[in-house]
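Only one chain is given next, in structure tokens, and it is the form predicted alone.
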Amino acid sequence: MAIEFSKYHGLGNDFILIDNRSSSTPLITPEAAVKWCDRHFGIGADGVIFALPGDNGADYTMRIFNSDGSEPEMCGNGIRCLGAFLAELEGLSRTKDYYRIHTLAGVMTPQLMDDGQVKVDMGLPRLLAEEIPTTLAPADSKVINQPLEVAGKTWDVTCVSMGNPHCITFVEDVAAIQLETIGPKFEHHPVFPQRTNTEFIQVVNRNYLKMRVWERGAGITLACGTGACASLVAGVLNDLCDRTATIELPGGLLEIEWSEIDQRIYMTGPAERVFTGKF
């Protein structure tokens, strides 16, 4: 039976979104998601996102299968797309205050803005090694500017969890990084028992960072929302940027704030519908 879907992207990080509100079980399997995400024989996407019924007081629940069939805890660009998709399903204009969405990383609240952007309260960053998780430091310690040998080179890395693991390293020129070769070595490094997303960051100034990313389970993508959030936190922890900055990704710009008032991370960026169909 054909299943209806909508295709969205957030800065080129693209997703297939499925109205799954009638069931708490995803309508397709991880194996099917791999086929759907194939860019030659399927629809083509970095992942499949399901809008399921809410849980524990949330309006909806978000599940996502990556293009390799794995299931991440959260996706920053994906949840912006989900917020826009839900407004479409409800027949609303993009001015609803916010949705409370239950994810494996906790409850997130995307807010639809009048200018078409989506602002998301991403919650508190988690900084202890056991929260990442990583064995780079004792469980109750932070991993800030720690040496890590990858592919015969020592990198200084900072680790942050936004509900999913991130390893951030600051470089002189992000364009010079051979992501396709170095990315998998970071992702599968034994110090990350649940694998990791990896962000390579070039500091242009204290309010502007350039980022390239290797995403756990998806590989090279044009943008990663949780990665941008984690990178700002890493920049602040290393005194390389301010608490509010623009993050330039290959797919476009995100505005990230680490609030001094409530210590929460706020991400603002676009979510665009590409097309709808049945598959």
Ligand SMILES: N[C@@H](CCC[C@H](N)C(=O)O)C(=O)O
Second form
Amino acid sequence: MAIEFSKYHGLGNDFILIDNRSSSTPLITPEAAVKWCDRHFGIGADGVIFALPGDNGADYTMRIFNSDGSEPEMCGNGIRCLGAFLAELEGLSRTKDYYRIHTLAGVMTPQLMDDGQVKVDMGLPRLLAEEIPTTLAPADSKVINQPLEVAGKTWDVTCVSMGNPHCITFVEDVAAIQLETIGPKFEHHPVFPQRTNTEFIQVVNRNYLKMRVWERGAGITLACGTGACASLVAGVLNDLCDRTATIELPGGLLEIEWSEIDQRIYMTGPAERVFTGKF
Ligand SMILES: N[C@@H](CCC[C@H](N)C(=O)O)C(=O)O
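Would you mind generating the form predicted in complex with this ligand now that we have the form predicted alone?
Every chain and every other molecule in the complex is listed next, the one we just looked at coming first.
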């Protein structure tokens, strides 16, 4: 059976989007997602995202498979792409500029802005070790600037969950990090029972951070929305940045705010359709 898809990206973090609104079961399996994401033998993407019927009062449900077939709880760049995809699918029948999306990390709300950007209410960051999850500290403690031995070197790490796990390290120069060798060692470190996404952050000033990322289940990507949110939170917890900052990723810029009013994280960035097809 041929399945229609749309290819989108958010700052080069690219996804295959599938209109799955007629069924609560993803139209393709995790094994098929691995093949579809293959950049030589498939369509090529960092993940496959399904637009499913809403759950728990939400307008829609998002599920996502990473390019290795694993299923993460959330995806920041992906949910911006999903917002744009749903607007495209609804066309003239669309009645509002935001969607309440049920995810494995709770309900997230992407809003389509007049300038074409998508702003997402990403919810509350989770900071306790058991919420990350990590065994780096007692279950009910935060992991802020804690030493972690990886590849014979001690890294000071801060851990934040945006529904999915992130381990953040502040470095002098992000360009000098050997991401392809060190990334997998963080991802599979035994202190992270559900593996982890890993962000390396260079503080340019209190409102501008440079980031490179190794993603759980996808490897090096050009951007990670949840990673950018988690990194801003880590920067605030370490008093290295303010609560509003621009995050520079290899694929472009994201604006992140950790609201003092409701303590929620707001992420603003682009979502672009590249092409559509049948597979
Ligand atoms: N690129 C995404 C995150 C996708 C999920 C991640 N690989 C995980 O396994 O947690 C983003 O933009 O947030």
